[in-house]
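A lone chain, given as structure tokens: the form predicted alone.
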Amino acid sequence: MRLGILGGTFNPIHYGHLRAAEEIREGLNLAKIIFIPSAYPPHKKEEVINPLKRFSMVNLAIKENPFFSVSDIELVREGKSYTIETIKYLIRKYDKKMEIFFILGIDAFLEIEAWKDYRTLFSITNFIVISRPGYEQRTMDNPFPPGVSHEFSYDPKKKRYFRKDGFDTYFQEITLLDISSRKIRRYVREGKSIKYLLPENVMEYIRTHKLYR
């Protein structure tokens, strides 16, 4: 069984997140995708609202998709949210019953050297790197940071990079929806409509709780 892990601030969650998750799930035959809102992301500079409110919005957004679920594991853990700790926790939890695939955008992947224990991450989980608006194809020519690039070889038949220990990295192209949480927050501050950028129930939650004003 293949399990996808999609972390992020989801500040707020929108159709770009949801469509990416759906295409990744279908394209790589994942049994399920778990959305994991971060509590206190160490690399985010912009203001991030209360993690429980972001968790609630994710829960609203995915509730009609039986292949999606949301986890609060980074919310209940004290301190900053580090991916390495989350992945290790999930490995212990599923105890080889699930093959874990960590999903992230190309923009985050290109900055992964700044992450805690990033080299270890490549040795304990599979990666799925999704394309994003604004990143040209040339960024994929030499995708790995120098510290781990020598550990990977490319398999053109399966369109994946693989390590001898069995962990793979896939670069997956998806439908590009030029929607960002930053843009949504700015529209709310400016009193502009955010309709059709995110689910109706999430939009209503933002309005009811007067978020991002």
Second form
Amino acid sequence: MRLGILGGTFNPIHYGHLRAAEEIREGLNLAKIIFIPSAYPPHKKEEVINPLKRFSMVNLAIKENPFFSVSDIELVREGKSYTIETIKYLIRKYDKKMEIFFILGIDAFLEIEAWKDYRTLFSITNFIVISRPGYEQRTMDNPFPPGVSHEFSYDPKKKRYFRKDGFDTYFQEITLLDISSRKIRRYVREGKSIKYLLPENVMEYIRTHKLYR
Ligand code: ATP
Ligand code: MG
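Could you switch over to the form predicted in complex with adenosine-5'-triphosphate, since the one displayed so far is the form predicted alone?
And the full complex, kicking off with our chain again.
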């Protein structure tokens, strides 16, 4: 069985995240997707609201979908949220039963060199890199950072990059939705409507908790 992991700040979660998860689950035959909100993202400068509130919004957004779940592993762990630690934890928990696929947008992938132990990360898990408006998808030439590019070869039949150790990276085109949490935060601050950018119940949560004002 294949397990998809979608990490993020989810500040707040929106339809860009949800539609991406749905298309990837279906397209790559994943049994389920676990959303993992970060507690303290190491690379975010902007205001990131309380982790429990972001967690609650993810929970509201996914509750109708039986293939989606949310995990609090980064919330209960002390300190900054490093993906390498999360993946190692998930491998200990699931690896015998599940093949793990870490899902991220091309914007995040292009900055992966800044991630803690990113080279190790490529050697312990599969990746799915999804398209996002405004970011070129450099699939045909080698899209990996120089530190790991020599470790990957391309398999045109399966449209994936593979490594000798067996871990793959897929570049997946999905419906391009030009939605970002940053845009939603800005709209709220400016008193503009955020309707249809994210689920109604999340919108309601933002309103009742007076977030992002
Ligand atoms: P912010 O604007 O605060 O950075 P965001 O919308 O980018 O928020 P994140 O929580 O940073 O959301 O994203 C989590 C993951 O989801 C990242 O890997 C990101 O690339 C991906 N992602 C977010 N929005 C989209 C989208 N509209 N289409 C495709 N991928 C997305
Ligand atoms: Mg982002």
